[in-house]
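For reference, the chain that follows is the form predicted on its own, supplied as structure tokens.
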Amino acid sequence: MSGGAFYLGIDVGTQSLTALLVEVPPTDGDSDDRAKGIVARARVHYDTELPAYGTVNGQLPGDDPAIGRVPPCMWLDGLDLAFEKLGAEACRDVRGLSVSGQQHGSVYLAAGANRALAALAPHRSLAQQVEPLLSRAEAPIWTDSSTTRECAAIRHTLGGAAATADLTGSDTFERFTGPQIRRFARTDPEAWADTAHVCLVSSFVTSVLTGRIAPIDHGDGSGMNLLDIRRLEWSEAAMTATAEGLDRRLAPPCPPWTVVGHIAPRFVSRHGLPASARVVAGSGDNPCSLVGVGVREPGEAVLSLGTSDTYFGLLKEVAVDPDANGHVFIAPNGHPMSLICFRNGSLAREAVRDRFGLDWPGFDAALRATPPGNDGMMMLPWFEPEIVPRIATPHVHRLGGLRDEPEQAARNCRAVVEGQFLSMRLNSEWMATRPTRIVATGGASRNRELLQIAADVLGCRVESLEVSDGAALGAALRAAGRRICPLPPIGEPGPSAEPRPEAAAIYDAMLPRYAEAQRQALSRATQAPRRAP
């Protein structure tokens, strides 16, 4: 390989494990590192390449859709297979590595795990050696929503939704780790008594890579309902509300850039990694993805336009949603990061497109044919139950003379898009950090008309960036140092849009009307159960 430094990011995703090797050219000590390019990539698809585990879409099948569980040893077999795919030639130059893990998932280890991890043998599989260390055979992951009872109990103990969010950054959510821990301790007290260490997905895999129990970083820890979001320490009140003896089972949390050790001898012998390779604390896929698209400063944000639309970015200081709809995590550079998820993303845009018999070019033409502000016609686009704001029953509100009629097809197209971004602006005001730049990703981020409306409504530049395997890339960049900034060819830039003053003024005037319409709709609606991103 060439003379740069090589860093490995490992993303333990829901359906596959991805390892990404990135080259960073040498720089002087005073300048930012600049990512040069992706050198190698290996992906392991659990269902097809590790069929012995019997997973479907990366998790164990079952009769209860609220249960989402995974055999954690599957991730370890995937890790070994990914290293084999990369090959010894790629592995031998790795200077550092870090793990991105699907956020909120948890793994439980028995006493003696630390000693056993330090003695992992290269000639035996990881799964064979680690399985006896598990006090719980299956790991609950973010798809598990079986903890409504536990959420209510923790929330009540901590003084309600707003108080819980103010303490931990989020209200209790079924998929968060704290409620999962409480449910495990309640339903299987003997296994809980045998548990000595509670890990997240990221810290579990990091523990195996370093041969010792790794701490949980602030970024992943902030998705547990256990971390004091301001003091960045485990909250005594939250731990007490969750499970007896939890404080003994959690290692102290650490900053995201902490070097937790060097690669364990087992990986040196079996896969050819250098013994000097440093391992940076693992983190969650949400914080890692933020790094993967190059967001580094407060005021920069990411807009993921997919089935759901997700808005997340860096804050100047901790700000908590008073309605407890949004989340505050910790970013890899130590800044607070916000996250809000709107279920009615592409789901709503596609519903309007299909209702009026359009294809996507026809939908785009409708946006071009209608004026900013839509002559006062607005939509609250809740085609499905909504997360932000919480709406349990789907109901589309058309206002200002907008009707669900064929002659208003173009008006409906503009109304759904404007409604989505007005909702995003309104429901992100609690962040107290107006965006100065937004990076758009996801399937709809190449749509110029959509980006222009987003720029006009949100009042800042919106630029699209196509990043493949963003969480793995973010993990690799974290391994190289927290000041990393990705450049092409890692991210392929697409269209961008600047706010137009005339259009921005129209949306400024529309926002109070939209806020009042949402307030009235919420007063008549039953709020939806809380859901995590």
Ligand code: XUL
The other form holds:
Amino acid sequence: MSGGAFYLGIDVGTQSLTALLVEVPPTDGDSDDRAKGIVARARVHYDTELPAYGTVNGQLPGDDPAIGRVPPCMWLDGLDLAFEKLGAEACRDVRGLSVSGQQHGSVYLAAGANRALAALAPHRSLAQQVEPLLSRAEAPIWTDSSTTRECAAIRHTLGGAAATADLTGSDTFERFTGPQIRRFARTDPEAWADTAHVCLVSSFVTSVLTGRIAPIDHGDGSGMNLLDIRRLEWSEAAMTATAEGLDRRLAPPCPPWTVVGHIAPRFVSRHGLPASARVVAGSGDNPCSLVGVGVREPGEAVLSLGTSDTYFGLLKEVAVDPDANGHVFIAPNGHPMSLICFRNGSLAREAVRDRFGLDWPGFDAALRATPPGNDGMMMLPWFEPEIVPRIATPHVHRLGGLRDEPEQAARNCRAVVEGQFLSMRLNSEWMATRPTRIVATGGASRNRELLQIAADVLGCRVESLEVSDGAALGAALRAAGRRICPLPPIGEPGPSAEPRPEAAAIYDAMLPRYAEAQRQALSRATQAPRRAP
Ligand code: XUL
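Right, the form predicted on its own is done; let's see the coordinates for the form predicted in complex with the ligand.
Now the full complex is given, and it begins with the chain already shown.
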């Protein structure tokens, strides 16, 4: 041991559960301070390692694509298995732990759950003991989009999309917990009447770890359409708009750094954790990732280039998207954070690559062969329905002479990438926080040409960083009492790009044209953006 202490971050993800043991130095605030490293990692893949639950990609299969459900005891079996994989030797020195949960998912417990959680036996499985406490067998998760009717009802009661976003940080979204609770109370009133506690994924697993119903932290709580984003209290108006008697069923919200208890005796005798291990409130995977990637102050942002592209960062103060497409959550240091998600990320880049029969090196060569600004050719890259801005029917708009023709293959490659970053710049203006440093993660973040376009369009240095298990790492750092990640963060640095003044000036001039094209496309689209009435 080298003087650091050991903290455990547990990420209850969509497809797997990851437990990460991290050695963290004892003091805070020192610039040389850094997480020493990942000491051990255990991962449990639900579909393959817990096959009895029959999940596909971590959720129950079914005919209706709008339904996304999970048997919550699967996460608990995953927890026990992860501890077993880590082994008692690794667990022995854990000083603290915290959970990162996929956001928005909810678990419903009946009266008596608190007493039963306090008495969980070490020799019996968690599933056996917790299953009888559930008032709803299945937990809806973030992939569930069955609550459009409930979204409309709550939004209407709260005074429209902008008013809802202003109160709770986001307009109502199908996956958010409030609309999910409302649907449950409407479709199964008896089971709702039997429900004494509504937990989030993070607070449910934390409740089991501590042996009593855990509070919901401001970070995960802000993904519910229930938390007053400024006062950081459950909003009476939002609770009333959601379901009768909800106020009695929600544990109080708490700051993300709250120590909510110590590890329950079951985990001490079964897995060898020390009884002194403290448990910090669980939080959402996005707030945890922000810490795991090393974002420290307003202006620093993360660009996650995956299947979809996500842009999130700390805000100076609460700002609300007037088009109500974005979200404001609370970050682990108590600052507001913004998050916007573009569905047409890698998906759109791949669509262009495949359309013109290219491979990735060919796509990169096309970016190198074409000039910044593409001589005025431009694309609104909505190959799939888009989240930001909300576009229900996919449609790719080619402008300024751009055509969907093989001789313009290279032009199309540049246009899709430029269109994505112009959209990101335009649709993040509401955040009122100009980025000063952007950390790019995910598969496409290793692509130099793409990073250069991002830096030129966004007018900011973009650094690529490969952080695996960022959410679990963030949870471990939170367990250690770190509200920000000590720099440099754990991760493999990759290429970086500085904005080039000439190219940046071209994009500054292009942005109003892109904005106008988006405005026209939205007014033509069947589903215009939802604004307050
Ligand atoms: C965020 C969201 C997902 C989940 C699962 O709003 O729905 O990122 O947190 O990762």
